[in-house]
Every structure is written in structure tokens, then in C-alpha cells.
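One chain comes next, on its own, written as C-alpha cells: the form predicted on its own.
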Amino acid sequence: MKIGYRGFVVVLVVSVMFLVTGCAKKAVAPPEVEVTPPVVETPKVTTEMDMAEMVDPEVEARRILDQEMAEFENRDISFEFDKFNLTPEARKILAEKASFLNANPGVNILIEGHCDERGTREYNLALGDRRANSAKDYLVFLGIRPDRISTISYGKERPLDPASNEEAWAKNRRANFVILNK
């Protein structure tokens, strides 16, 4: 029994040592955090002209007016074939143009009447005149003084699209707006 007892003690001592020392625990590394350097914006070098434009409200007002004038001139109204009466879309566009003209009482305009290539030169000049004048009459109806509006007809002489098809003809049946005193 002594051998059994000693064996028991040896096994007990080895077990205790194993439990005390055990398996070495793995060290847990802290999660990697990506460190990004702070973004440093380089200041914009401004010239005296830039400073004057940033500070001067007149320059900003003129820039806005120039943009509004370009939008005014770049938006035509369209007409149906052989017609000079205004479509609902044309009336909407003319109402927007009247708002611009009311906000800018010193602006005078020219309305150009255009036609497609079909019909005689004389007929298209007369139709273009009726188109320009129908746009003028509607603007006057909306409160714009008639002496601020001039009209001219180019008939079929200045097509927007020179092709001879329905799509081109539809583009060419229009009234174009030009600001006279920029």
C-alpha cells in the first residue's frame, strides 16, 4: 500500500503542478486601430480680384443677373404647324419671362418669330410676325409695357435645325427672345 500511497501522492503533486502552471495563456493583442493623420487643408490663395468679387455685392448681383439673362434668352416658346396661338406650355414660359421683366424694369427685349421651311417665303414671314406678336400681346397682358418689347419675323430664314424632317420643323416653329440692353 505504501507504493500505492506514494504513487497517489506523486500523481497528486504532478496534477497540482500542472494545474498551477497550466497551459500558458495566449496574450490577447489589443485590436488594431487605424490611425489617420488629420487632414490639413491648404488655404486657397486669393487674388485681389477674387477678394473684390467676394466682398462686392454689386459684382455678385451682376453675375446673378447675367445668369438670369442667359436663361431668359435660351428658353424659346414653340408653336404648332401653321399656328400662332399660344400653347399652355408657351403661356407658362411667358409668365416666367414676365416675372423676370417685372423684376428688371430696365430690360428691353426683341421677340423673333420663326417658322419651318414649308410654305413660301412671304407666307412664313407673315406667320413669324403673328407668332412674335402673339407672344408680345401675352406679355403686355401680363403687365409688361409694350414699349419695352420689339418684334421681328425671320420666317424660315434662320432655322434652329436645318434638317428637313418633322423633328427639325417642330424645333424651328418658335419665338426666340433676345435682351437688347445687356
The other form holds:
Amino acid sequence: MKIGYRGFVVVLVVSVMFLVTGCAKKAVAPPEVEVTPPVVETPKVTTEMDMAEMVDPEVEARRILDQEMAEFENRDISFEFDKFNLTPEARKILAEKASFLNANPGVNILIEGHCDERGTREYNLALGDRRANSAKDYLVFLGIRPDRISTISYGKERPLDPASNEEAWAKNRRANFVILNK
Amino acid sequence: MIRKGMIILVLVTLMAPCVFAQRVHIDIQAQSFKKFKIAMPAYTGQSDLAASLWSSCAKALRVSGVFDVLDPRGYITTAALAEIAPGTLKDWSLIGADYVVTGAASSSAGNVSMTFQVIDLSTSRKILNAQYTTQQGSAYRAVHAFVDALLESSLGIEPLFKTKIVAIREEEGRKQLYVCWPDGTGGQTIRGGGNLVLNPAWSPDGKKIAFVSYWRNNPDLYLLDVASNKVRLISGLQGINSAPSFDQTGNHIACTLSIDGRPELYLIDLATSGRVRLTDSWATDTSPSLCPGGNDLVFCSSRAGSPQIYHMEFSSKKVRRLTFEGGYNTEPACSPKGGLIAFTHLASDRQFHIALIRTDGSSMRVLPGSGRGDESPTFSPDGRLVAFASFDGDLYVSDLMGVAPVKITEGGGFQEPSWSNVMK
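Switch over from the form predicted on its own to the form predicted together with the partner chain, please.
Time for the whole complex; same chain goes first.
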């Protein structure tokens, strides 16, 4: 009880000190700044078409394709620890990739299989190979010609996130998709 | 380049290593084996050189797995001694020493000379008196020659420092082959081979190293001729070409290929490049290690749902599961002397450890290891020691009890050691 009381006194004294210093700081008046009201620009109303908006439809199509390709490459599929079977989420992403590949028959891809850092290198190299092939097999099942899809395993050699925690491991257990002919 | 890297030209003149003692047969594999205690007073000679050679020697003795060096702070005489006066032997046995080692270092014209004397305190006799001369930069080779002579004369153990360890070293984002002596000295990176090299394995004659490289943007198998630095592709099939392991003759390599859609074990004839498939299962089969005798191999397979160690006899193709403890057992290595298998085991403390098991699957033992998670065990050619990598990237050498593994590298970035045979 005595210690508790003493502790309370210490806390009280410290808080008072903070209060005092806090007040002291407040006492210094900040330099006054003149606030100017923001200028509100009224949009120009025009019936004329802006030159910049006139785009070549080919360029526009290319822009959309580039965007789709970037999306295709940026979206990985995930796996559970020591597993290479496809989750419903992974199947959904792969089905979307299949529809892109069907719409763009000239595109060939590489699927990279990756693992998290847990477990050994040789085993993870084999596991990464199975993950890449799981993804390939499903795309082939959905009608993509197998010769359009290459696979490579990086095992645990190319983590997306080098941290050692569940979040990083989940990110690293993945198949990553690369378009070979952009 | 490779010549400089791999073959360190050392001049070791063995000035009559007088061996007085009779060889005593001691079963150093026995669980009850207690390490011999060595008292080693400071060496005489130029102080920096003497101190650095003393440290090298203490480490090399500990790496040998049969000697412990007593802490000099416990010595009765703390002075540097070139030899032990006959009347003072009791001072050393009193503090529990089995042997007393003295050394004298001198240097001239870019050479270092080391004289070592060893007294066996159980018989009060000098068992070794030898002088070694080396070039300045490789003075540790004098220490190696001495430790090998002591292992040979006191215990009849085959030379440790005529073997090497190859590993993977990661530097500036590149993974390359790295070769060093078993105490970590003389380390050299073997340049070339691409930016991502994995799974190195020594050929039995120590002249070649099989490894995986992504040089052609696929994990392919290559063979490096160490002396000429020439590399040849062994297997570059679609899918993975990984986990090489030589047979005793050096004519065949067991490995993992996924040309048929999933990772299976194969045996490749290096002369004809012909391959024979060894496994056929829905599961992931990898990490073959050919056992001495050439009749069988051990490997890792997930056919029971989790990676476990299996044994296969070549003639019958009969497969037997060896590990039942723990849900993650991989990377088996057969002892070159037979009888034991070392592997990587996810233990009950949720850390990876090196574990040992008999070839019949009995008597599993988990080594305490580095405490940082251990993987990739490899046996010394005499089967007495294992080297392994810690998850934070350093190499360790341990005896089979594994109580005090010796860290042989510094700074991390080291993976997947493979121990050579004794090199001619």
C-alpha cells in the first residue's frame, strides 16, 4: 500500500510537471499567419471538343490491353502451407486469367511457383514446381493450350516479403504469372 | 581464377612427425564417448601471430569432434610455453587435461613455421613433435596438418583437413558456390554459374561438384570440374532438375526431375546421360541420398500426406517409410559409413533440427544444434561428424551427440553444405 501511494505521488508530480511545461510552451505565441481564401475556379463550359480527348482507337485498345496485362501479372494465387491444391479463390482468379488468355490468343505466359521460407530448399523447390503445375493444369482444363504456358519453380528462393511472420509467409506461398510476349 | 580459389598452394613440410605412442582403439561413435581434454598454453613467438595460430588451432581441435580445449584461465601456469618441463606435468593433469599441446611460431621471408609438441598425460610421454612451414597467408594449413597428425597418431582417425565443404553463399543477392575447409578457413566463392545456384554435391573423388543453376532460366543440373572450372549440363529438362546425389563410383547421379509433370526420383548415368525413373507416386518425391554399397537410397516423399523419410532398395524397388515422429522430415543424408541417416526434422519445439535415425528407422535422436533452426545435414566422410546450415545462414560442424556444434562461418548467407571425401 505504501509503495502504491508513493507511486501515485510520483505519477502526480510527473503529471504536474508536464502540465507546467505544457503551459509554458503554450505561453509562447505563434506568429500570426494571414489566411487567404482559396480561389474557386469556375469550370469552363464549352461545346468544343478538346484535342487531347481525341485518341486513336488503336492506342486506346493498347492502353486497355496494357492495363489488363498488368492486372494479369499483378494478381497472384495463394496456397496453404505445404499444399499445392487450388483454393476456390485461386480457381476464381485462374478462371479470370483463362478468359483473358482466350481473348488474347497470341499471349504466352510463364507461371512461377513459390514457397514460404519454412521447410527445406530441395523440398520447397519440388513444392513450387507442383504449385506452378496445379495452376497450369487448371488453365489447360479451362481450354488454354498447354504450349502457351511454361512453368518454373523458385522454391523459397524468391520471397515477395522477406519477413518471418504469418503475413509474409502467406504472401510468399504463391504462383505468380508473367506474360512472355508483351 | 578457379585455381587460385580452390587449390591453395601450401608448402607443408613435415619435419619428422615423431610418433611415439601406440594407437589405442577407442569407439568414438559410442554414446558414452567423452571428448579428450587438451590443455594448450599460449604459443611462443611474435605475439599476434602466436595468438592467432593458437585460436585457429583451438577451433580446429574443437571441430574435430574428439577434443575439447580447456579454458586457459584455469591453467596453473599462464605463461607462453614452447615445451613442457618434465617436472611440471602434474600441473596439467591436476586441472583435468588428457593431453598438453605446446606450440612455437616463427616467421621469416613470407613463411610461417610452427612447431607443435603433444604430451599424453596418461603415459607422460611425448606422442607428437612436428614442425610445419607454410606461406604467411595460409598459416592455418600448418594448424590443419598438426591436427590431422594428432588425430591419426592418437586415435587413428582419418585426416579431417584433407576434406572440404562446398556450400551456397549468398552475396549481394547472388547465390554462388563456396568452398572452405571443415573449420571454415580458406573460404572461396566460385564465381560464374549464374545468379541462383543451389543444391551442391561433391563427387566421390572430390574433383567435381554437381549443382542446380537457373542460368538458362530453369532449375537445371550442372557438373563443375573444379580444376578446370569447366561446367557441363547434366539435365536441362522441362520442369525441375534438382537435388543431385552421387553414388560411390561417381558414375551416377540420383536426382529429382519433374519432366513427367510431378517431381520424381531418377538415376542418371553420367557417361551416357541415360536416365532411369525410380519412383512413381502422386506425391512429391525429392532429396535422394545414395547409401554406401550402391544397393539402396533414402529420400523424402509427401506420399503419406506430409514430407517423411523413405528407404528404397534398387533391386526390388521396395519402399519403406523410416520416420513417423513429427510432421516434416526432409533432406536425408546417408552416412558414408552406413548405419545412420541424418535429416532435417521439424521438432516438437516448432523449430527445425538435425535428427539422426538408424537405417532401419529406429533410435531417432534430435540434435540440439544452433538453436536458430537447422537444415541440410551432410556427413563427414568418416561418418563421425555432421555439418549443417542454420536458418540465419551460418554453417556448423557437430559431432553426432550434437551438444556443442562449432560455428565455422561468420556473417551469414551460407546454405546447403556438402562434405567431400578425403582428397588425394
